[in-house]
Structures are given as C-alpha cells and as structure tokens.
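Below, in structure tokens: the form predicted alone, a single chain.
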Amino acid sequence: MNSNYHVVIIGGGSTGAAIVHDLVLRGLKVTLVERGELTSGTAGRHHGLLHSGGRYAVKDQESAKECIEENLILRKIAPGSFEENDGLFVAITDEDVAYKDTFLQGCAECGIPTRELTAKEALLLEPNLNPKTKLAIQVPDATMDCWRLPMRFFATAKQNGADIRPYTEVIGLLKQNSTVTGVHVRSHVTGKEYDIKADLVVNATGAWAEKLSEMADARVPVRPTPGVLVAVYGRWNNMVLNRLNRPSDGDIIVPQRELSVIGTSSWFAPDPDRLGLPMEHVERMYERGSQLVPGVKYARMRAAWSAARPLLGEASPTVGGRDLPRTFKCFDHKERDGIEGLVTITGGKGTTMRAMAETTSDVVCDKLGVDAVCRTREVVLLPYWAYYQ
C-alpha cells in the first residue's frame, strides 16, 4: 500500500470516477470532491452511446480507436450495464451511398467490425426507418444509463476506501509558492469551509476545467462544447441509429427504455454553467432525426436539454466544434506551467473514462515516484447500488 500519499480529485463525473477507482487499486489513499451531486454535470447529461468509434472512423481515428478497444474492456469490466444492441450507420441518400467506402475504410484501419445490410436487411432490422434506405452498416455500438455506469465504479472504490464527498465545491486551490498543496471547499450541506490538504490534486472538472485550473495561475486549452439533445416518448428503433455521414446535427438516435433520445447539436460556451437550450436546435433534432425514422417528427417530447463537450482546441472562430477532436489528454501543470502539485485530465467521452482515468493515475503516479500497474482492465465492478450500501 502506498497510503502515505493522498490525491484529492476534483469532479465526480465520469473521469472523475474511473479515476478514484484507479487510484485507490494501486494504493493511494484518496478524496474526491464534487460540487454537485455525483454525475450532475456533462456525465450524467449525454444520450448514453457505448460508443463502436464508428462515427470517429473518417476524421478522427484516434478517437475512434480509443472508443472501440474501451467498448470491449467496458462490457467485461461492467456486465449488465449494457443493452448490447449494436448501430446502424443508414444510408438515405446517394450522398451517404458515397460516404460508405471511405466509411468502411476508415473503420478497418481503427479495427471497428463492420457488416454491410442491404435496404431490405435493415428495414427488417428497424421497421422504422425511412423507407427511403439504400443500404446500412451494423457496428458494435451499444446502449449504456450514463448514470449507473459511473456509479459502479464509485461503489467499487468506496468500497476499496475512497473518500467521496458530493455537494463539496472548491473554491480556492492551497499554495505554497508555485506548489499546489490542496484545496479550500465549501460543502453545501453544512455550509461549512475547510481546507483539505494534498500531495497531489487531480482536475477532472471537464467542461469546467480551465475555470479550475485558473485558480493556480495554470491554463488548459479546452472549448465547452454544448449540445442540445431530445428525448421522445415511445422505443421508435432498438439498434442505435447513426447517419452514414459526416458527423452533423441530428443524426443519432438511441433507445432508452421506453425512450428514444435524438442528438445532437454543436456550438462554443464561453461558460460551462449558462448553456441555454436554444429552441431551433431543439426543432433541428425533430427535423434531422425524422429524416433516419419519420415517425419522430410528431412524437412527444419527454425532455429537452443541453450538456457541454470539454474539447480539446484554442479558441478560434473559424473552428467550430465538429472541427475538433474527441481524444483526451492529461496536462501536467510542472510542465505546462510551472505549477507543481496540479494535473488536469480533460477532452474524452464517456467511453474513454476508464481509457482517461489509466493514462492520468499513470502520471500522477509517476510524480509521486509510486510504483504500481493499472488493474482497472480487469477489475470486474460492483453494481451501482452497492454504492449506498
């Protein structure tokens, strides 16, 4: 055991999770904060894509290829969490029939498996779809509760003894000098202030990463990213249904329960916390998504709202947001900025977690002169539930 050393991560998101369970397997002791509830933030707002990286496989092969090697190690580590029910990337127009060769391409050099449909293939598959289908693309994508899966690996390291502290904001980062020592928090339960002191503190914030890391004079070079999803009542496809396009507005769907969520939408935040749900973005999702499955164009809504990507990108107004990567990257502020004491983690999806949270406990690791191997590929996680026992 290496408890000697104590990590106070900040953010329980997603990454922030997977984090907390890394650490505390290679024997660290640890502290997470979260202002909020656990998964309240861009974690628990995505459409729930256990992504195949299939709508990477063109532009962005790194993202692509992150995704499917942590979809396989996700279905091992976390059985049941997943409705294994596979993508459709569907063809409407000669447009998309052209897109398909550079498609299937793409996804044999990123190791995504592919199976070419015919129209009447698919539409045996989906009833639903636009009867206008040329032909589709079956990929291992697959259905996951953003919620619970974060909360699996939050029961596994509480279990393991991690300290996790919801409803804790930091606001204020402890220094000596240019050493990052810890950080002040308020908790919003007590409203108490008190400082908790680190060898080593974690930004996992996401979205809210470069707020964080500026309170230690430090910078992260990532863009808060909204996008506006929709859910619908009724299960209008069981497969998840992509575009076999280029990504753009409105061209995914996927089945939640009784549900079926239409996403997504893409423009620049200054600030994380005032999103707004822009209405015409909200009638895109309707229009763009009748044109897979026309049956959504008058299905009631459920829900509408917006959750902000943390992009990796210099601010730049010729760049827009479908420009940018979905890879992920883990900063050391020694190096970037001449802050010691600080790491942020920041960029990524959902699917990458596990993938994001290895490549950071490695680093803080490695500055802590610790020597232990990841184990979170194999660590078979406890259920969610176990989290409040």
Given for the second form:
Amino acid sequence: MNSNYHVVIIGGGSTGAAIVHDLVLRGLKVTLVERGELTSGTAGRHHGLLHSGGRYAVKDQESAKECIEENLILRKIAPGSFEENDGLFVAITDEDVAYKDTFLQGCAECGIPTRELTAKEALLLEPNLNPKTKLAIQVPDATMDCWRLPMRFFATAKQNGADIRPYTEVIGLLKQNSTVTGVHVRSHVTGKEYDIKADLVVNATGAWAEKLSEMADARVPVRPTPGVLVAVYGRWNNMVLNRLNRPSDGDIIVPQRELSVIGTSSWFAPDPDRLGLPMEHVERMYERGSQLVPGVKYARMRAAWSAARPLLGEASPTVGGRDLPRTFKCFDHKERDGIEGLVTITGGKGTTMRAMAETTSDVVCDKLGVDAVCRTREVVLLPYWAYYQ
Amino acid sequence: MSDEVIGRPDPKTPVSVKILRYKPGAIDPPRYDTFQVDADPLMTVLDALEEIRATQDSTLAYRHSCHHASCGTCAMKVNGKEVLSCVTNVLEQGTDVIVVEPLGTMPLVTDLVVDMGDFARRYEPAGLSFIRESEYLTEAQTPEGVDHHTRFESCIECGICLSACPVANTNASFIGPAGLAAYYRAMVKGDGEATDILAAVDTDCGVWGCHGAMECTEACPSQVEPGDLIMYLRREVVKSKLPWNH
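Based on the form predicted alone presented above, generate the structure block for the form predicted together with the partner chain.
Expanding to the full complex; the earlier chain stays at the top.
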C-alpha cells in the first residue's frame, strides 16, 4: 500500500544511507542517487569517533543527548562495526583540571555515564599518555568504521528492495509550478541523462545541501566547515583520547586499525568540492596531538586530509565553526520557501545518522499521509558485503 | 571567523595525469584522457582525481571514501602498480606523467570503477569477522567494563591482492589471496572448526591454486601478507593429513 509512493533521496552519505533504510522498512518505494561513490563526501572521511556526547556536554547539550542515545542504539543494531574500548577526557594543565566539574555536571545533565580516574589509573590504561596527566574521566566513546557502518545501512536497504544508484548526478529538479516532481540526472556510468519522477524528493547532501536546494530556488542555512585530520602509523592508544577542556583544534586522538587519527581544525569553506589542505593545520595536529600523547610527534604520517562538516548556521562575521551547534534539522521547503515536494536534512554527525533519518522519515510520511512506525532502533543491520550480493 | 579560502601547500609542480576512461556505450572501447594538475608536496593521486573532477571533468568516476587507507575503496593502478590512491603521493612517483588505471581481475564498470561483487563472491564464504583483539599496548590495563582491547582487522578488502594475483586474473573460481587470508584468520581466532576451514581451502581453488608468485604480499597496503598466510595454511593442511596426527 505504502509502496504506491515513490521517494527520491539525493545524496549517498551516512544520512542518505540511514534514510533509505528507514523508508524502505516503512514500506515506501525509494530510489537513492549519489553523484560519486557511496559515502565519498563527508561520511567516509570523518574522524571515526562514535561520540559519547562528552565533547558537547557543556555547550551543546541537545547534540550531546542525541549522541549518547544514538551511541547505544548503533552498538545494538551494528555489532562488529565498532572498536569498543571506551574513551578518556584527559586533564593535563591546571586549566583542564578546573574544567572538570563543569564537564561532569554537563555529562550528568545529558545522561552520559562518567568515571573519574586518578593520573596513575589513567596512565595504567594508556601508558603513552602525557606523563604530566593530572586526571582523566572515562566515557563510553568508541571507534567506528566510517565506511562499513553506513554501507551496512545501504546493504540492508538494498536487500529490502531499495534502488540505490551511485555515479548518478542530479543536474536539475523537475518542477510543476512551485512543486518539485522529481529529478533530472546524468549517469556517470553510461553518460546518459534521464528523469526520475517522485512524489517527494529528499535532499540529504550534507555540506552540499545549499548548492542542491538552489536548484529549487530554496535556501538552506548550511555552512561547509572543514577540518584537517592526520593519521599516523601505530596505535598509540587503544581508547579514544580527548582533551578535557572546551572543544579546540587537535584535541582528539582516535585509534583505528593500526593507525592513530589526530583531529581536527575548523574553518568555513565557500565550496565543499575544494576544501584545501593547509600545511599549518597539519603541523598543528602534530603539535596539539603530542600534548595528549607526546610520542605522536615522531610518528610517521600515513595520510592527511580535510573533511567538511555540514553545520547549521547563517553566515555571520562574528560566529566561528566551534560556536555552531552539531544538531541536525529537517526543513520542509513548503513551510520555508513555499516549495512543495522537497525536504532537506542537514547538520548532524556520523553518530546521529540514524536519528536524522528517523526525523526525516517522519516528515516524509507525514507529508505523504503514510501511517508507518520507525523500526530502525531494533532492526539489526546486515554485513556490508550484502550490498555487493 | 569569516569565509576563508584556505589552499594547499606550496610549491606547485605541473604534472600530467593520464586516466583510463570507459563509459559503456559512450566511451567504448576505453581510451586514455590526459589532464594537467598543479601538484603540491602533499597531493595524493586521489587528491589529483578530486581536483580534476571538481574543475575539469565532472563525469570522471572513481571509488573513494575515507582518504586514509582504512576503507579500501580507492584502490587502483598508478603507473602500473596496484596502490591505494589516497596514500600515493603524486610527486614521489617521479614521473612527469602519472598513468591511472582501474584494478584488474574484477570486471570494469566505468572509468576507474570495478565491480567489487567479484571480490565479495570469492571472499565472503570465509566468514567475516572484522574485529580482533588489539596486540598493541598489551601491558596496558583495560578500563572498567571492557574485557579486552579490540581493533578492526588490518585487511581492508580493497581488492589490490586480487588484482595483483596472476592466478586470480585467469581463474574465476580461485578464492584468491584476501579470501584465503580470511580463512587463516578465522582459524587462528577460532571462528569455526579448524577441520572445516582446512577442508574448505584444501582444493585447487584454495591453497593449491596459488602459484607462489607472492605479488599479493608485495602489493598489500595493510601488511596482511596473504601469500605467507596461504603457505601457513598449506602446512596446516598437510600436517592434518599425516597419519601420526590421527
């Protein structure tokens, strides 16, 4: 019955992956188009941190609460996609120590479990930590596989009947008066152009959301906010290490496989396709990272790259990327711009991909008059290989 | 903080990138297209492809995701050798022209994209467990609530070994280096009965299909060393058949 409705999702990142999974479970007919390879935008190249929410517990509590709730759900529906070694917020200076009570209070308010450790206890857990460590707080952070986790959503959706088309770029929107009725695409496999009709189009293009919505003369307040990440050889820590202080540059080291990933920095980029890779940011990752783990200063670099966060916020000369919230928002362009048939989801984080999809799918079903409940909190995802079967 | 246009490091060196192009029915048979890029000291082959797609040809198709050698999607041939393009520095190639081609063995889909279904078909029967115990910092205590430190497996299923393997290239039923290495891991981790695992690889499509060229071990970007693991499995198969072991 529900499959009488056809939804087209634009964007094959983690948000698109979770939405196509959610909508197919609700019985809708769904086609997802992505201009390049799946998860080739921000999704695959973020830090790989399954947030406990600790990082946002003081200044961005809405996001912190989303993180801890989704952290627990994702572990349940995607077992095997995380290195579950927990994380530490580490105090190295007196200023860090002074931040402890604020941090613990924030975590308590957001429902994030914490455990205080002395310097000695912390160094027994992580022998490579800065010997000047004064104390640490354990939180349920984890490492996620940035590529295989969203691919498990795609795999499950595909096995449940979704039509997923990578290398298919939207070059225009089909419109009747002020209603979006589908997408005009070009296949980068065959070179051919064609139309896909839709009852509703979802713009899940993350940092590209504004570029896309401009095709419909709609506006989305998204700011592509890249940061530099540096992966060094060797696993210098087994737990995720965070600096116990306000979020800043190079203050997290996420271990992953046989690498340690130091991140990140923050600036506004006008074009999400050309982020750049400033050398001084690469050097800053080494310098700041070595405050947490002195040894990484001498570790050989495996890779340095930039990834664009899709942060919510209007352009303003006084607001920096660190001040923008990490929450997400679903925009119905009917209410916002008088344009029917188009919904945009942006903001958010890898950790909150499932929640972003639930919110968006609720809006989609509401607009189409479909009565179906969300099942993504319970359905265990298939292995990612199922995508290729 | 205002909008900043932050570029890439200096100095820039002009380099030609010669890329195999294929669009079934459109660019068919395949051909090479050559593009010019200004390579900086940190520019990888993947960065060069990104720059070409953003500024010169938006139809260029290639696989990529993590940009730090962890996902395995961006494997391709650079100057004839299988590599992860995200950690292959352009200027370190030392050539004025960089030749970029898709992996071999697996069927070509478009441009630099191959069908990973072929890899999955050979690899998946081994049974996949992506998590192992971390062998790093074994002296460290584990935090409360964590029994033992874990990490993701080193194999990133990139397909490089399958492309480099002379046997896999000509024999579609050969399990291939990554699949046999996965059987090895299943055995040492105790995922399944050792006798079942040895029976699964004791075939001409399994460990006896390998010609010992060791191209897989040479090409593997993650030090999985599949060739060595195939030799280990052979020893285990033979040992299990010796009469005094029964």
